[in-house]
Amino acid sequence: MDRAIIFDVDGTLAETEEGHREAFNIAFREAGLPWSWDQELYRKLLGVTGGKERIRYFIEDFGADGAPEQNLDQFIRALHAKKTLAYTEIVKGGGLELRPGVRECIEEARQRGYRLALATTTTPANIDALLGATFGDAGQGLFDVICAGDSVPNKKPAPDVYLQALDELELPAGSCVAIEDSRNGLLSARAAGIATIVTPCLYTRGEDFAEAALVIDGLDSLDFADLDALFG
């Protein structure tokens, strides 16, 4: 089919951000650091998306204390390992699940001839560790193009992830549906022209999503006609 749905990952597939929200906190004690983010300031450091960007921003606009003034990209680097480590052994213990209708969505869409692809800024053995905790050996295959993480110059809401998804599924923004669960992520896949429905998550619900086509509580209630209608 010459059609595609691009997910977004964190909060769209699962809520993983409290998970996201332990292993930071975890990496933390591990490094010997007095920080400890609870549910109010990890949605304020949610503004900011990709997770060296995030321990960056808590570092320069909260005053955190502990962080080097020295070999600052090193030490942020180093950090985000560890919390990559801490999360994905979260997942790998069974403490994600996905989202209501998630499942069924791929499901059908496949059943249908959709194409499917993920656009996220999550790191790609964290989308690794869902998948394979999620859907087992089966997980990796169900997507025909996964661009993550590090793999364009800017984040969401910049629309660069989005731009590369297209080019690698050879497919104009009028082909594809984006499913989004944040403000950044409505404007970085609607920057790339590309339709957009929101299902809001625990820590984006309340956001602005005037910009979305459709806005549903998850994809147990998407309708596939009201998707199709939102193709060019």
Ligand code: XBP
Second form
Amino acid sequence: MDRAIIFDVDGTLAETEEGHREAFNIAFREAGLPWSWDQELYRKLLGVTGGKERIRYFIEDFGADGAPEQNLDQFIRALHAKKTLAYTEIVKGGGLELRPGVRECIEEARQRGYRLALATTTTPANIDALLGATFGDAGQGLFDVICAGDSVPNKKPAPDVYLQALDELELPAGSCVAIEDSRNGLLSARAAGIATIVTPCLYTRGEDFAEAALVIDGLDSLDFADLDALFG
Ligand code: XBP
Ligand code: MG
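I've shown you the form predicted on its own. Could you give me the structure of the form predicted together with xylulose-1,5-bisphosphate (XBP)?
Zooming out: every chain and molecule, the one shown earlier first.
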């Protein structure tokens, strides 16, 4: 079948953002920085996608002390590398479950012949860790296309990562449906012309999802007939 479902990762496949937040705070401690992101601050910082971009946002817009005047890019890259190491260790340590209905939705989509893709802002190493922890070895071959992190110049809400997924799938937008958890992700998919289902996560509940074709609590309440109806 020449139809594809393109999944976002963080917040959509699993409630990962608490793990990311913990990993950022571990990296800050390891770097001797006086920074600690609580849930209230992290919710604000999630307005910017991409961990490196989020650190820069914190420094520039929240007056964080401790960042160098020079070579800020290099400083952020090194700090984010520590964070990614900490996050992948947290995920590999277990305890992170797929959100309700995600596994069943992926299995049913496969049985129905849909192609599957990931379009995410997160770092590729994080995806490997999450798929390994939740699907085991089967996780590797699960998705036909994986577009992630710095593979595109502009992160969500820009359409770049979804346009890249369409290009690699060799499918038009009308032959795909996106599944997202956040407004940034919804705007990104819609800017690429893709009909989008939103399953808000703990950090994104209450955001504006007016452009979504469907908003449901979780994929455990998705009726495939509703998904099929969204294809052009
Ligand atoms: C969510 C993000 C990511 C994660 C942190 O990605 O915006 O930045 O919060 O991961 P998505 P990194 O919802 O598109 O999967 O630190 O690796 O960016
Ligand atoms: Mg997300």
